[in-house]
Structure formats: structure tokens, C-alpha cells
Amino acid sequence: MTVFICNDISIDNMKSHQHFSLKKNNSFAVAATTPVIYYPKNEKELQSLSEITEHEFYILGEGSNTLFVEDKAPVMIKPEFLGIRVEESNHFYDVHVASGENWHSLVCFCIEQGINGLENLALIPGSVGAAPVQNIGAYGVEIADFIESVTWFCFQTNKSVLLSKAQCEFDYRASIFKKSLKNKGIITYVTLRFPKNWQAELSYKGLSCLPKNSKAIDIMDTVIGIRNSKLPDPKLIPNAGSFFKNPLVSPDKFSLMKAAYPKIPYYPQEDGSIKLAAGWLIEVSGLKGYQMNGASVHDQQALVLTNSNAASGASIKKLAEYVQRIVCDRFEISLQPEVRMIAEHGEITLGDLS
């Protein structure tokens, strides 16, 4: 792999270094190295990496949903855009957000100002720029449901294009950018369009018992105590959340599985198909608590994958891997994983490496 820079000399001036530990850039706390690590912080120094990103990187936000699965790892490209803009119209907040800006203070940050619609997504980690992409949600909401627009720039044009909800193609834990964009671009700047007549989203376990005239600040509140007493401190214990995502399965499928778990829980969609619990699926295969080279499945809650004890990412990896493998075995239903895990040459899935 070529490098293009000397150590702590970066491209036009842009910060970087090299032979760079990433052990503390991921909240698996796994060990690893990349070559070199840049830190773009505009259009400019982005454009001053045309050349690296014809081999083999990474886009690296906070590093709360990536695994390192070998020693190794590509060129990382870590953006340090910054910066918070509101916009006010008669009936909307347009918020203009950098994506390095850290995905919770931008929850605190809208909920201060009076501009209610984030707070079910309150504590979820990681940066600004990665939510699109992974479109993610929490307790009845997504990000795709406030996205305007998402600013995108390209490395084969070495431009920047405005994309369109619509063209963002937002699906459950997707998006176009893990999709045909995939390493084609990296997202710069995220608009977010909030509705000054906010009606609050308390659907979802442990929000159903608060009073419907709740305040966005009281379901954010609530909300943080839910994911405290639920998933383990990465500081603490390394982990990454939720590592796989809720399987959805057709009627038929849930009609079986109701018959011989009456208690399953599960959501209706609205093309029809139903969401299944994974931590549920985990747990009932008996695997709650289960240990591995020193990574364990937590024992309060079996969707998160711990390294409990100094555990390598490879050793991570062949826990999800079992973890998989004794689910699809009782229930014959396939978890896919939502943390994305990284190997010397780039993103791999679940088998690969094995």
C-alpha cells in the first residue's frame, strides 16, 4: 500500500500520523494499526486525498460501531468537520450539522434550543456523518425520518453534491451509502428538518407509560435512563451496543414462531413483514452470559457482544459467528450483524477470514 505522507506531516498541512494505534479509536477497545490516519477537516484537504482513496481505507467517525478483526487496518480517514447552524421558518427548524460533531451533543444541543423530534435517539453513540449511513434508530424513530438533505463528497469527481432524502434511499440500518455509494464519497454535512407542531413518539416499551403531554427533555431523560440500566458502559466494559440488527420475518414465519413462544415480542411493519427481537432470539438460545476467549455475551442484556477480557477482534468476530450459527440452528432465522468489522484490506462480513 502506497503512503503519501512522512511522520506527523500531512498532505497540505492536513493533521494525520502515522503507524497510528486505533486501540483507543474503537469502543471494542481491540488492538490494531493503521499506516496512517488523516483527519480532513474541509472540502479542500479532502481533496488533497484523491490519490489515497484509490487503495484500500476506511472512514473511521467515533469508532462505536466498528470491529477491528486483525492487527491490521487500512488507511483510516478520521473528518474533524465542525459546526452547528439553525435556520427558522414559520413552521420548521432546518439544522445544519458537520458530521464530526458527536451524535448526543447534537441531541442535548436541539433539545436546549427548543427543538423537540431527536430525544427517542438520545445516547446513541458515534458522530454525525455516521447516523445517515447506518440510518440509525431508536424507540419508534429513525434519523431518516428529519433528514433534508445530506451533503456528499465525491472522491471520483473530488466534489460535493447535495442528495435528497429521496436519493439517500433510507431502509432499516441502511442507506445508500452502505450501498451502491459504499467508499465512493464520505458525508460531510447533514441537514435535519424538525416540525415546530412536534407530537412525541412514545410508542415503543418504556416509553408507553409516560403521560402523552410529555416534554422532549422528560423523554430524553427517560430514554438515558433506559440505555444506562440496559447496556453496558464501553468505558467500562468495551463493547459496541447492539451488534446485530432485528431480524424482520414474513407473517407466516412469525405465525410459527408465535405458536411455539406466545410471549415472543415482536413489531408489525408497515409493508407487513414483523421485526423480531434479536436480543430475545439470543437469550432464548440459551446464549445470554456466554464466554469465548475473552469475549462474552453480556449477561444483562444478550444483543451486546462484550471483550469482556482482553479479547482480540478475531476473537469477537468468532463469537458473533457462533452466536449466528446457534440462532439460524433454532429458529432458522439469519442475525446480521450492525457493527461493521474491518480487516487489513477493508470491510469483510460474518465467514470471511475464517
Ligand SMILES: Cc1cc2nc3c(=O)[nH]c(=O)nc-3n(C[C@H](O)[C@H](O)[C@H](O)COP(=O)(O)OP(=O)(O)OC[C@H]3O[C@@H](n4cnc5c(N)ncnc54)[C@H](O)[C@@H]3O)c2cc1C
The other form holds:
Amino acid sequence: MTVFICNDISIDNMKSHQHFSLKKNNSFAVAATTPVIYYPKNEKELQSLSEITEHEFYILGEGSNTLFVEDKAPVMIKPEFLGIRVEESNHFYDVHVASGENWHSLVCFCIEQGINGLENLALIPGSVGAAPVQNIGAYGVEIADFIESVTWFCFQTNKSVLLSKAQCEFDYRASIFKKSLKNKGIITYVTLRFPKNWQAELSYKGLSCLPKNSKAIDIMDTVIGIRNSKLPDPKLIPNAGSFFKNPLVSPDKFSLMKAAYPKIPYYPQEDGSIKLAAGWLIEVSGLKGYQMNGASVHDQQALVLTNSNAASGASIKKLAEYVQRIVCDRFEISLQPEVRMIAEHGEITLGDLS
Ligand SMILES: Cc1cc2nc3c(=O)[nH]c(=O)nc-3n(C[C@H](O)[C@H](O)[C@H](O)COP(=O)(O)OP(=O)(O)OC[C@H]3O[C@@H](n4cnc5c(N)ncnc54)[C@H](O)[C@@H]3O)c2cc1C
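Now that we've seen the form predicted alone, could you pull up the form predicted together with this ligand?
All chains and molecules follow, beginning with the one already shown.
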């Protein structure tokens, strides 16, 4: 029997590593070391972590939305819950999937089984467990469109609870898991519901040229083609996709912007606010291709910051702060990061530790 010891707490049988380099566990490929990483694979193993979770820790999926900003990182919990189960009823497919599964593999699995709906969300990196956290979205579709429930293990009660879609409080790149439930528990399973009378979502730029009767697999292939041509592959140029969220502005602010920049791209929202393209704001600020200490604003996609030359996490954060400042000086809009920034003692935001 293997027993791992950490801070006088022994965790029987659970896979873990001490003094572990996270360089291969984050898509920015920055070097950071955690004192210990645990890989719980079932509820019993999560229960044994209750004392660990009274101290600083971070839940790590595949690290594709995470920037380690210091050489040291907190204790990591990386869930390795695995498995996919499909239930079919007259009108729906319900897919129950464990949080440690890879998101894109789930999309491919569903399409292969004739379960349509996730095709627009193909090739988004990361784990299934992280997907509801920021309500991943692309090409006019969000995971929230399909969530039936989320099973969430609470560290305080040491029990699992089933949260309905409404209880998850999904919003644009947001959910309850980023707010009041942040660091209080772990998503262990997600249940997605797909109506059998599937309708393709082709309204988004890039997909609108496809025929209305396109098959889901053709939409998925188109999405993969567009993503491969537009976004830098993190394996070649380390990055975490969009670094900033697209900002929402009031109609008054938008009128001023539109008068000054008639060609500004914009997306009216149901609540009356207007979503602007953060990448456009960065590009018009003259920052496309800008480089600083090994970190760069990508020269094709200004919304993507990259680790172009062995940058530290701190350097990438400094570049993000610079971008935020320049855009704010020019447009009086404060870009907010989508990427989670993790220091030795927990999560921080831009401006902290500077
Ligand atoms: C090239 C590229 C393209 C991208 N494109 C998109 C896109 O189109 N749309 C989009 O929305 N995102 C996109 N992203 C961002 C990223 O893919 C998503 O945010 C993804 O869901 C992150 O998954 P992860 O497992 O890597 O999360 P991590 O970075 O490991 O974690 C992200 C957050 O989720 C939390 N978390 C992880 N697992 C769990 C769990 N089981 N329970 C509770 N909390 C958990 C973490 O604590 C952290 O706060 C892109 C990233 C890259 C690198």
C-alpha cells in the first residue's frame, strides 16, 4: 500500500506527486512547482482531502485557462474522475460525463454516436470539469445551452450535491463556480441533455456560409478548420486562448465609440448592453505583435497572449497589465482577464503583486 505524507496528513492509496513541476500542466508552459498534487478519482478520495482543503489549494483541470504567475504554486487537486454514460429517451439523449474527461474527446464521442449539439464547441482545450466553470462558448453556442445538472462535491460537508442548470447561474464566461462556490468544492460529473430534434447553429461568422441542412460532423470539421487556421496551437506557441473577456458597454458608451470608429464590430445583448471585441480594441491600440520579456501579443490574434520565448508567468502577467492600461487609456474601457492567474498563495488578478 502506498501512503503519501504531506503536512502530517497521510492520504492512503491516492495518486499524488510531491515537489511537482507544472510546466507540462499549463498551456502557457510556464515553470512553476507545487509542493504536492493530488489526483482524486472518486468521492471517497475527495473525502480524504478535507483537511488539505482547509488551506490554500487550486483545482487544476488541463491548465488551458490558467497562468501560474510565480515560481511556486499552491497545493493542486487534479480530479481524475473518468467515464461517459448515455441515456436515451423518446426526445432526448442525456450524457453523463465525468469531470476528468477531455472536452474535445467528449465532443467527438457525441458526434460519433449521432448525438448532435456540441459541434460548434469542438477543439476547445481542457477538461469537462472546467467547462461549466467559465461556461465555455464558441461560434454562437455555450455549454450552458446543454447543461441539465452538475454534480458538485462540497469540501465543507464532504458530500456531493446535484445542481440544476438554474442553480449554476450561468452567464457570459461566468457561473456560480467562479463566484460563491469558488474553491469550496469540485465538479465531479456533468449531465448534458441533447434534444433529438437538433437544429444547427450557423448564425456565427464563418459558419453562415454552410448549407442549412449541414450535418453536425461537417459543422464540427468546419469549426476545427477555422480554429486551426486562426488560433496558435498551444503545443507550438504556448498560450491560453483569449486572454481577456469581450467587454460589455452601455448603449451611451457604444454610441460614442461608434461615432469615433464607424467600423467597430459589436454584438447587441438581450439586456440592452453591447458586447465589443476585446481583440479589436487591442489591435486598434497598436498592440498586435507587441513583445515584452519573452511574452507577446499574437501577431494574428491580438486577443491571444503567448509565451513566445521562455517567458515567466510574471512576464506574461506584466504584458497583460500593459495591454489593459493602453486599451484603457485609449478607450476608457477596462479589459478583464478570462484567464485565471494563480500565485503561490492563491488566485490574484491584474494589478496584484505588481
Ligand atoms: C488555444 C485555446 C483556445 C481556447 N478557446 C476557447 C473558446 O473558444 N471558448 C472558451 O470558452 N474557452 C476557450 N479556451 C479556454 C479553455 O479552453 C477553457 O477555459 C477550458 O474550459 C479550460 O479547461 P481546463 O481543464 O484546461 O481548465 P484549467 O485551466 O485547469 O482550470 C480553469 C478553471 O476551472 C477550475 N476547475 C478546473 N476543473 C475543475 C473542477 N473539476 N471543478 C471545479 N473547478 C474546476 C480551475 O480551478 C480554474 O479556475 C481556449 C484555450 C486555449 C489554450
